[in-house]
Every structure is written in structure tokens, then in C-alpha cells.
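As C-alpha cells, one chain now follows by itself in the form predicted alone.
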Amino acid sequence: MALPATRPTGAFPSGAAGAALSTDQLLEIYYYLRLTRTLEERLVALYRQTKVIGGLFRSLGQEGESVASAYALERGRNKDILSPLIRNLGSMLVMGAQPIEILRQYMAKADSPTRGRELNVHFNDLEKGYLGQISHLGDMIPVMAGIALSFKMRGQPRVGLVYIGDGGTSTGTFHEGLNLAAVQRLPMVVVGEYNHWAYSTPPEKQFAVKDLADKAKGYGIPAVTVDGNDVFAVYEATKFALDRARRGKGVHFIEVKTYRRKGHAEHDDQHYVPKDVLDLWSKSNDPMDRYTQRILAADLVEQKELKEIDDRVRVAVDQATDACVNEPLPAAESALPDVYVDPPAAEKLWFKAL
């Protein structure tokens, strides 16, 4: 399988909307990327601890396009809205989601930003702009195209942005979501991850077109291809999609070629993927190294402002670690409350009796 055909230049790109990025933004940019991956080489300690409830979901080889997406939006209160699936951590901690709510979240535990309701990244704050995904995978289409709706008529200029996977494309509403996205006219950008893998099925396997992109192009909606290793390319067409929709263009889809080197979840051995494959994409096409490599051969970061980063990361995570990883589970009577408006008195009764 070849690698994308974009490599990197070693050449400082100014984006496609004319916005160069400073060397803090950079730094910036990699303290990210750093974060996501770190934080999740902890959960996987934690979920081979037992100490992670339920699923853990990775994004190795694919934090690149989530950071470098999320870094174009306009983030802050009553700024742009992000909507997250579950390889999407490195999107939710550019929007301002801490390790310590991940940690919990992972853990289940009873100060986890759900309580213990729900795991995972399954969670939102719409102060720093983003939603809580479901697992019904599509349907956040639709419900950000509602968003948007809402951005339109009240003549805001915000724009949503959201995910879709490659196996996620061939579901039902992700096309009606997309039609009406496209029909309004509302300022939307859909970013389709070609990862390879709808859990176990390869894309020829489920839809017959090559790229993504022509699906979007089916509803008359902009699309273009960009390699999703490549972190400036996506921050650039990210960047140019978000202007346009805010300028009143409508929705935009940006495909994103890149690959999936876990499993569907941490529990998934991948024994359907061809070794020579995973190791092709992480020796040469890994977004992190391709991105440390460039900016230092640009002369636009030291080294020691990337070790810098990757110690105070260690550290931050550490310290979230150790403050979360003996609390509490939630007590067996808060399952109810919040849940339900009224909880019949019987079942009060029964919780308060575990």
C-alpha cells in the first residue's frame, strides 16, 4: 500500500487563507499532538491495570489531522463548535478539555465530567465549544447541522465542525445530514477520516467510489482530498473551509487520507491487518515525526523547546493521574438521580439498601 503522495518540504507554509502560523503557535501545535499521545500511552497503562472501565479507543497515527483541525476553529465562549468521535481526543484538549476530565471519564469515576454515567470521551462542554458524541455513528452529522442552522438564522458567525469516519459515511443519516447541511447552505465543515478500517472492514469492502470526497460531491458540496498526515496540510484546508463558511458559502467536506494503527479498541488484536502495512505507516508517515521533522529542518522551533514540552506534558499527566486514579467510584444511589426527573420511591429505597 503506497503512502500518501504529499511529503513534507521542510519548506514554512503560509495557508491557503493567508495565515501563516508563528513559532508559538507551532509550539503550540506540538504540545498538542504530545499531550494526545501521551495521555493516551497512560490510558493504556491504566487499561491494563483493570483500571479503565469499558473500551479504550486510540488515535495513534491520527492525532495530526484531529490537532491540526481543531486548531483552525475560533475557539472560546459563543466561538465555533466542535463535535468529536472517539479518535478525537487530540480535538477535544485543543478546545480546552483537561487530562484529569479524560482520566476520570476513562475511570468512570463519581467526579468524572458524566459522573460515571458514561465513559470515554463521551462527554461535552459547550462553554469551550464542543459536544458529546453517541455511538450511533452518523448521527452527530445532523445534529450539527441543526447547529449550524440555529448559527444561521441567528445570523451568528460561528461555524461547526465535526467528524465522520470512513465506515460512518455508509450509514443512513450521515447522507441525510449532509443533503440538508448542503440544501441550507449552513456553515458546517465535515471532516472524513479514510483511516483504512471500519472496525474490521477495509473501504472496498463498503462503498465503491475512492475517495470520500465524492460522496460530498454528490450533494453538490465542496470537497477536497489532503494527506491527513500531514498537519499543516490539514490545518490550511481546515482554516480555508471555516472562512468560507463563515462568509456565508455553506458546508464544506475535507477528506482526510489517513490510517488507523490500533485496533477498533484497545482489545482488538488487528490480526486482519497486514503487519508490512502498520509497519510502513509508523516508520515513515507517523504525523508527529513528520511535523517535528519539518519545523526543525525549517529552523523554526530548538529541540529544546520540543524536549521542553514533552517533559512539562510528562509531568502534567503524571500529576492528573495520581489526583484522579484512587477516587471513588460513583455510590450505587446516584445512578438514578439526573438520569430520571423523579425516581420512583421504591427504586430509591433499593439503591439506598446496596
Second form
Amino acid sequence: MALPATRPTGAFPSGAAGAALSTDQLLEIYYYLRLTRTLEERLVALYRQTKVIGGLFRSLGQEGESVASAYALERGRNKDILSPLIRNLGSMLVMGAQPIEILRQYMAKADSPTRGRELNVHFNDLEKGYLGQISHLGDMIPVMAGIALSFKMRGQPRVGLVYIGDGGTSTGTFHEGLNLAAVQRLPMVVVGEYNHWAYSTPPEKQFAVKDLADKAKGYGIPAVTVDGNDVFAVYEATKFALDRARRGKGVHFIEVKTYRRKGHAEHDDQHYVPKDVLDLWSKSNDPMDRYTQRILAADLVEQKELKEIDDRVRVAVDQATDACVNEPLPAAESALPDVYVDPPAAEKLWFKAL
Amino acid sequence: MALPATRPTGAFPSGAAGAALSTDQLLEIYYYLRLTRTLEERLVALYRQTKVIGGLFRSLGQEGESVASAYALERGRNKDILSPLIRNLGSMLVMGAQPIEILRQYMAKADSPTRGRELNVHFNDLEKGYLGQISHLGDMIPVMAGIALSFKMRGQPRVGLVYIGDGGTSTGTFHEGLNLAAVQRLPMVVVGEYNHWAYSTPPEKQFAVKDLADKAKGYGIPAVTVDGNDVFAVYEATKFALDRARRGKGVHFIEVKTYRRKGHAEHDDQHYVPKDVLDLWSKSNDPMDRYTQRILAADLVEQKELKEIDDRVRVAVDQATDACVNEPLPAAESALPDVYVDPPAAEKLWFKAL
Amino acid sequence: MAEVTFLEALRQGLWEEMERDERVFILGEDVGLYGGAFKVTDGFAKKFGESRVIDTPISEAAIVGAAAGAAHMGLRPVAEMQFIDFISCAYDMLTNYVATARYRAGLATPMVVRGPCGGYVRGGPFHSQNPEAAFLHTPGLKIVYPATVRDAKGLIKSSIRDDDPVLYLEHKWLYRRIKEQLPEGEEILTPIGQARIAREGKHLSIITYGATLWKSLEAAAQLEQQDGVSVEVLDLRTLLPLDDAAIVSTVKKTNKVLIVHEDTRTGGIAGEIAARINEQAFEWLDGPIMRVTAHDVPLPYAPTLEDFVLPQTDDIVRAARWLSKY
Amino acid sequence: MAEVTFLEALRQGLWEEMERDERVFILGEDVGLYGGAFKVTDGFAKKFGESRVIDTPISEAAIVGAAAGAAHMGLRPVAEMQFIDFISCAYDMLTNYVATARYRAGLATPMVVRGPCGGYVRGGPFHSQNPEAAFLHTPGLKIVYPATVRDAKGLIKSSIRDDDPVLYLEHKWLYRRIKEQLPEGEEILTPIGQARIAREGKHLSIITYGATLWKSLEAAAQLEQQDGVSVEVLDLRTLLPLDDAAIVSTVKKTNKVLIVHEDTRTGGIAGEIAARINEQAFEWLDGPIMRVTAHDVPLPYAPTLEDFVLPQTDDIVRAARWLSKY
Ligand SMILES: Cc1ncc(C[n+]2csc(CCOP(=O)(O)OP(=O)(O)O)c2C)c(N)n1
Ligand SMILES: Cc1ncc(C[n+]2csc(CCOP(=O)(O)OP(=O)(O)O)c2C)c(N)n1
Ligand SMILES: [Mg+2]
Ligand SMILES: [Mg+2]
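Got the form predicted alone; could you also share the form predicted together with a further copy of the same chain?
Expanding to the full complex; the earlier chain stays at the top.
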């Protein structure tokens, strides 16, 4: 399968994988898309109420590639492992992260997955199959290479999928990790998100190649560029790459062309982004719109079913919010344990006891 | 000019640049080839006499690419800048480093360029146009990018040339520096030395592409692969790349295919290198032999002239050795000055004064 | 005179040096048209042109390395780390290449690496770091750490003019929180290597820098009022090289020392200061040199946790009270 | 019993753990067929196969990062740095990703990073480094530093079995210089976090580790003989977490402390130790805690320079003599 480099227009490529998806699956994908968007909208509301403690990062316009790529994985215990970035909320939800976990993380609640220690989507559940990133861009590539190495060493039919932004590909760790994985022919898929911005920096100040996929040529691994706002194209490309990796053929690079429709974080008014470009992407190239139109137009699902999901999601997000918004922050001294297994807690400093 | 990827065989490609070189220049190139080899042989002798303090690194078999690439530069004050690696002794000599400086460095003499502080070819003369490396592979790529950036900012018609080994291309700093230089279209030339080994590691464990030149594709810069043991081919390719960079066209990557004919360092018996391969390279693909045969066969120079150079070199190396071999090591307290401009010297520790 | 913030003072210092000396240029991520994540270089690209205010790829090692190369050629680069936490990606380049250049090879490398550091702002473990201790161990590098508006300006200017590489740490909690009247038209240059007595006192010395200077001053005021304890506060300003004379002199004056820093305790800079005091003023000590620092954990995100982990004014008060009674 | 070198003991420890636990594997540059630059893993690829002894590209950050990923999945990687100087290239990965993993995200990351460190061997500034101080400031990481043949073995084995990431520093000057009889067949495990009294004494304590342990023992013998001064020598063995109990106990016994380390002075680990002693045993001190360390310069290559810059037995003797008379 040689997927063509599709341009991010409103046109729908007629992929084969779409047909392979059952109605339930199509609806499930819709569910995750909707959940991502609704949950983020809720986070914006909470952010404005200053209930979100730190920054808020949006994936608006990128939910399609996140959900579709994760949906192609084998999920569950001892299956594939995925490492998301800040804009891959959709991927995490697909992998089984719960809305309440996300809400608690952003609000630094005591019962959040990291017990208030780390922010936003920086958390893991290796049982469910996701490994949170650290802030330092690029670092997750070598780490995922190590995970994939463990699969290879143990002969497990598992694959590791890791995301990298157009900006993140400039880091040394991206290079070192991808090269190591390529040489070792590890079962790893890299999804490069060409969303046109790295904070305020456009691609032409980030690299001198046209496509991220060009970078794969330096590692001797295959690459494909797909329309990142076409759920089917991303799903199809990822499936292919995963199958290939699972068969021991090594690393595969998938470039998804998409657009970051919000600022780098909620505080960034993105004045550097041309208004008309933003409009174009939001009006005629929204991944959810395109997906919805397509499954409706092909009579694969009914409008009513989608409406039901929308309602279900709204209720779920409401309930999750209500359940945790007034939860306490972690107790101060809970900051001390688990730096090491042994000693079990950091020493409480002398002046605290005076 | 699209130079073909030449295989490292004994055949001589008929480059155009050879013709452009005057007899004096051809003899000068021969001089530097001979000087490199003779000086290294002298260093081996001194090493066996334990006069060399640390390790000894040989460039046997790689003198051609070193000398030819450096020879293509514009040399002298405020001209091009070159940054050599441990196996680019030839390049440094072309740039004007003196045999006695090399000898003193290896023997850590008080009057060595670094006054006994750094080893082997790790020293600079920015007036002459060379910047010594540090051990950490890859680091010189960003540094040279910064030098080239200064040329661009000041509108100077100067170029920076930097070497990187096949192993060194795996480092994060190689990636970051080359990408930055490519994006900024800096006047920089990178010579990638495919010498088949990185210590004991062969290329297929170092990267998954065939040629180092493939790596350039990920940076949006042109690349060429040349027969590194063909002095003319390397000279020609470098000249072309330098001219292009000087005209503001940005970074150029030159891969030289060659062979490391000695172990990683003198202590390494290179038992992991097949004997027959070594023999083949030394018997039928020695860069000096090929160069000599070619200029003789084409009647460009006379045997007598070469012989004179050989003698001259021997005398020069003898004299340099005699002049410095018994020189003193640096005085102990000369270790303290020049950590900073101010304070001018590190504090002498209290227990030394007791 | 005009009242300016810490951030504005830093901005002014950079601006003045860019105007004064055309060899000065800025490079980093989003420093150009966007003006930097914290707007420190806002308006610079417009004024000085994109060739002197360079947006780079996300490549900290390349940023620092390229700055070094340009510095060798006589330019005066100022490299921004978007957050100082990312200097870890250039650790090799800064410690091995840059810091050693003069010593090992006689190379001049006049350059500044600067970036926002420090906590108290809910930034979590990777946007709140205090990297000074990791670089204290680097002969050839200088480290400055302004705590006041005046020094924000005076130290960036001195750093740019210094002939050696300088790591300039700017605490983001101070950016917009503190303000000061600065004279216009006057050249403000804070000498590198000189600490400053931020408050005179008799009974006990607090040695500190950065954000905890303000917490220490608060504590000192409280102690004066509530306990009648007179606390001297020394603002180090330069961490490498340390101003031994100023440190020793305050110890000899008060005979009791509390070292306060925001960084984690083990391996923090307080250890070095304690060792030096011990060596140079042991006989003058009327009590142990004590430390108020962060707990030895990565800095957590939740306010309750962060506030507990980082040293607070109350902690300083309690510790100083204890020591004053020793 | 068989007499083995330090290097051989380390090799045995690695070998035994590879045999005992199939989750253990090795990765690094030239560790496979070549057996490592210093031959620590000589014969391992042949015995355990290339899939458990992996030759990597020259990519320290990827080596450390991949080790972490594999460790999360339950393996027990041992990552070799060809020289420990190159760990600087993985500084971000080790301090930010690896060391914080358990704390920030509940991730188990049982892995060892090891490599030859230290000077006295004419390696010049980039093949002689002592990186411990740069990592002392890293909650979540352990640092061990064997000085004896027995501990070379005992600590590598304990490090591999430890459930947290361990930086294992092996001094290359010791590799073939020291020998010891080791029992065969007996399991040698040195507990992490415990210092060891290498020589009992009464008048003065030397706290040290690594190569300078041997120089300190030499000095102690000389002082005993020539001056009748009885010196206790404490071999730290683990640098993070420090064994406070052992440190405090020797101080309380002798009341005078000399801290000796090979690393440069400013920002070296001696500062931390001095601060702790000060805090925990101030009243027991009969003199200032003094340091014998390297000078604050990058380590030069020439023997005359290196010998002057690094602490020598004579320096320790002179310093201890001075302190004993204090
Ligand atoms: C090593 C490193 N340097 C700098 C940063 C600061 N930073 C955070 S996000 C970001 C831009 C990332 O752009 P990209 O990789 O394209 O991801 P996107 O935000 O577009 O999803 C930067 C510079 C960082 N996190 N890590
Ligand atoms: C960052 C870094 N890691 C490891 C080393 C140790 N080392 C020195 S030379 C070398 C092999 C270099 O191979 P290559 O780049 O191909 O150069 P060559 O020796 O073939 O000229 C290695 C691994 C180093 N110098 N720097
Ligand atoms: Mg992006
Ligand atoms: Mg090589």
C-alpha cells in the first residue's frame, strides 16, 4: 500500500479501511472524537473559572488524527503501547483514559492519576497501554524505542506508537531514538504531526524539507504522508504501519498533515496565525465535520445515533466534572513518598517540624 | 555538477578539477599527503617509545580525503574555517598546522599549542582557519553552524567546513546542528567520512541507510557521495560545495567513502576487521598510491620531484622531532591560569601551600 | 525615574546592549516575531531585524553550540532557553564545549545563555527547575542570578559585556511581581562576582538569591518585629564565582548563618557555601550553618504540594528563630 | 578464593546477574563483539547472544532512554557509557526522564548506567571526568561508586537488583591496579546506601570514595608511622543517598574531618557532606571540616599538570597533618 500524500482539503479519499470498520466501530470513533472535543470545551470552561491550575493545551482540529491513529492499535493488557503528546488527548481517551482522570489531572486533584504531581495528560497506565510524556520534546522517542526493544527481545507481537510534533523533530533525542529503532528494526510506529506550528514557529523555520516524511529517508524507514484531518486515511495508514511493524519489518513513519486551530496554549492568542487560514481549516476542513458528513453520506450511521452519542458524552462529562470538581487537592505531606522504592519517602525537612 | 556515487575501486574518475590544478599545487598536495603519513609514522615510533602521553589515532588510508577537502578551502586570515576530527591530521597540516605543533601536542609539551592541556589534534588557530574538536562527537556541527552564521550575518564570503564520522552522524548534536544550518541556509560544508568503522561498530549497526548521503535528504540539503580515496574527486566535490555555499546557496553534504586501515587507536588491534578487506584497501586502494600513480601517469609531475618532497618531509619531521622531543612538560602551576579572563587564574588550593 | 518590572528591566538591558553593540544578537525558540514565550524580546525583531533576533528550531544543543561558534568569531550571542529546564538538553555543549574553550584551547567565547527558572508558579516538574547546582561544578562558566529589578538590568548588561560565557538565570516568579524605580538614561551595570547586602542586621545572616531573597526579606522583617532579632540578608547575585569576601564578612559580623535556596537540598549550592564558610570562618560560628531549601523531590504541580515542597517565608522565620536562639 | 582485578570483579558481577536473571541485558557502544572499550563485557555477546548484549549507535541519550523504556516493561537494562564523560549527552534523559519516573508517574525504572570515570590516567579533559556532583542534585537517582574489588562486584549486583535507576561509577585507574582475593561461589552483594570504614582511627576522619580512597589509605599509613596520628578512613561507596549515620558516627568519634575527592572543588560533593556534618554534628567538631580536592580547572592532559591539579597522597598527608594539629 503506497498511500498518496493527500492535501488537506475537504475532499474525502476513498480508503479501503473505512469499509472494514463496523457500524459499532464507526460510532465508537465518533464517540471518541466527540468526547475529546466536549471534554476540552469543559476544560476551557474550568480554565476560565481558574479551576485548571496550569496551562491548558487544545487539540482542536487534531482530534481526528489522534483518535484514528490510536484506534488502529491493539488495545488492552499486554497489547500495544502508545505515548501521546499534549495534543493527543483523543489518543489517550481511545486507550482508555477516563474523562475524570483528565479533569483531575488538570485540576491537580489528590485523586488524579499522578496525585497532583504532574500536569495535564502527563500520566500513564501501562496496563491500558499508554505512557505519558515528559515536557522535554523528543525524549519519548528513545523511551518508546526501548519499549519496542522489549517487545522484540521477548518475541511479543506488540507495537509501540509514539507521536512527535513538527517542532519536536528538530530535537537530538528524536534523531537518536529513531535511528536506534531503525537500526534495530524495532516494532515502532512514529506519527509525525505536521500541524503547521511549533508554538509560534512555522515549519520553514523549523526544517528545510517540505514534508516530515522526508526526514524518514535519513533513517532508512518507510514513510507516508496522509491527510491528518481524514479519520479514515489516518486509520488506514496506521493500521498498515502497525501490521508491518508487528510482522517484524521495523519502524514506520506516518506524517499527518493537520492544523493547530488554537494557540500553543490557552493563553496564546495566536495573533501570528492568519485569520483566513484558520477560518478555512475550521470551516471546510474540520476532522469531525468531515468524518460525520462522510459516515452520514454513506449511510453508515444515522444522525439519531450521533445525537445520542453527543448526549451521552455531555452527560458523561458533566458527571465526571461534578464528581471531581470539588475534590480536595493532595495533602501537603503526600509530596514526600515514592522518590525511591527505598527509602520510601523523602525526609521531611527540619524546619517544618519546628 | 552532479557527482556520481563512485565506488572505492582503483579506477580513476576523470574529474575536471584535476586539470585545473597547477603542477605546483599537485606537488603541494603530494607534500601534504606525504607529510601526514610520515608524521604519523614518526608518532607511532614516539608512541612505542612511550613519548606520546595518551592514545594515538591514525588516519592511514584517509589522508587523501583529509588533504583534498582542506585543500579546496580558501586559506589564510579571515578566510574559511575548518574543524577537523582526530583522523584529519592531513586537513590541519593543509591549513597550516606545523608538524612540531602536532608532535608537541601528542607529547604534552609546555610549548604545545594548548600548553599541555589538551591532547592530539585538539587545538585551534582561528587565524590560520582551524578549530580543534572536543571529544564529544557531533558537538562541532552546531559550533560550526555558529561560525557560518557569523559569516552570513556579516556578509562575509567565507565558508565553514566540518567533518563527521559515520558513527558521529548518530549523535543528537549532528542532527540539531545540521538542521539549524540547513534552515538558516548557512555557508557550511559537512564532510561525512564513511570509513566503515566507528571504533568496532560497522555501519549496519550505526544506521539503516546505505550511504551517509541519504541522511542529507532529511535536512533538505544536497549531498554527494564520492570516492574518498580519490584525491581529485574529493577536491572537486569540495570545491563545488564550497563555491555553492559561498554564493549563499546553503549547506552541502559530501560523503567520502574510505577505509580506516588502522584500529580505532593504536592500542586496538582491529581483530574484528577482516584481514583480506584490509589488504585489498591497502594494496589496491591506497589514496597516496593512487594519487601518485595518477599524476605520474599523466606526466603532470616527475618522479624526481616526488622523491625530493619525500626527502624534504623526512628532514622536516626529523628536525621537528629533534627540536621538541626533549622539551620540558609544562610547569605544574601553569595549570591554573585562563579558566576565565577574570579572575585570571584558579585559586591554588590551601593544602599545596602547607 | 520610571517604575519598571523585573521583566521590563531585563528587556531594557538587552535592548540597550543590542543598540550599543552591533555584535550582540539573540537566538532561541520563538524569540523573534512572537517575542519570546514570556515576551522578554517583544519588539526586538521589528527593531533589530530578523538577522539579529533569530528564531531557531527546537534544538537547545544547537542553540548553545551555534552561539559558541559565533562568539569565537567575535559576536556576542544571547541564547534564550524557552524555559531554563531545557538547558539540560544542552548540558554537554555548555559544560564540555563552551565552558572549557578558553582553558583548553585559548578560545574566547563571550556569550550569554538565559532563561526563566524557578517555581512558585504551578509549572510542575519541568517548567520550574533551578539548574544552578548542575552548573556550579563547571569551571569556565559564570552564573548570575538577579533578584532585583535593578540587577535584572545590571546583570544582563554585564553578562553581555563579559568576555566569558555566562548563564543568566531569571526567576519567572519575579518577572511581573516586583517593581522598582529605575533612573532613565543612566548606565546600570551590576558587577559580576559581587554579592550585595540586601538588609543590614546584627544577630544572624541569611544568605540567599533569586525568589527566596524576597521571602527572606519578608522573614527578616517579621523577625525584627516579632522577636527583635536583627537579620542581615545577603543577596548573592553571582553564584559562580561566589563572592567569598561578602559571605565571610557577614558571617564574621553575625556569627550565625542560614542559607536559603529554592532548589532541592541535596547537592544544592548551599553545600558549597557551607563548606566555604566552614573553611574560612569556622572560629566565628556560634551555631551550625543551617539550610532552608526545597525538599528532595521533583517539584510537584498541585499548589498544596508545591507550597509544601518549596521553602516559604514561614519556614525561614521558624528556622531563623531556632538558629537565633541556638 | 581467586585473586581478581577490579575490572574482573565487575565483569563477574555482570556475568552472574546475566546468568541469574534473563531480564538483565546490556546495551552500549562497542559492548558486543568487541567487548567494550575496556573489555568489561568481553565474551558476553558470545555467551548471552547479541540480543542481550546490544551494540548501539553513538547515541547516549537514546541508550539511556531506551534502557528506561525497556525497564518500564520489566527488563533490567545495564547501559554502558564508553567513557562516563559522555553521560553529559544524556543529562536530560537521565535527570528528567529516568530519575523522576517513579515520583511523577509511578513508573518502575530499574536500570543501571555505568561507565569508566576519573583521572590519573592522562586522559585529558574529556576522558577523565568525575560526574557525580552533576547528578547529586537528582532525587530519584542513586549513585554508587565502588573503590574495592569486592564492592565492584557487590555493587554492580546490587545495582542491577535495585528497583530504582542507579548510576554506577567505576574508576578506570582502579580497573587493573587493584587486586583482591574473592571467594568463589559465594554471592557478593554490597548494600546500596551503606558506607564502610576502610580503616579505623581515633584522631581524624577522612571521608572519601573511589580512587582517592587508596590515596587516603596510603596517607593514613604514612601519618600513623611518621606522626603517630591515627586516621579513620570512611569509604562512602554510595553517594546518593549518602549514609549520614556512618558519616556522623565517624565525626563523633574523631571530631575532625577531612573530605577528599578527586573531583573539582567548587560544587563537588564535599560541600554537601560538609553541610550535613555541620547540621548533624556541629558540636562535635574540634576543627573546620576541610577539603582536599582537585583544583577548579578542566582536567589537563600533561602529567605534570594533571598531577598538580588532582589530589595526591602527599596533599592528603599535609592537609591531615595540618588538621590534626588544629
Ligand atoms: C526540548 C524542548 N525544548 C523546548 C520546549 C518548549 N516547547 C513546548 S511545546 C513547544 C512547541 C512544540 O511544537 P511541536 O513539536 O510542533 O508540537 P505542537 O505544539 O505543534 O503539537 C516548545 C518549543 C520543550 N517542551 N522541549
Ligand atoms: C558523544 C560521544 N560518544 C562516544 C564517544 C567515544 N568514541 C570516540 S571515537 C568513537 C567512534 C567514532 O566513529 P566515527 O564517528 O565513525 O569516526 P572514526 O573513528 O571512524 O573516524 C567513539 C564511540 C565520543 N567520542 N563521543
Ligand atoms: Mg507542531
Ligand atoms: Mg568511522
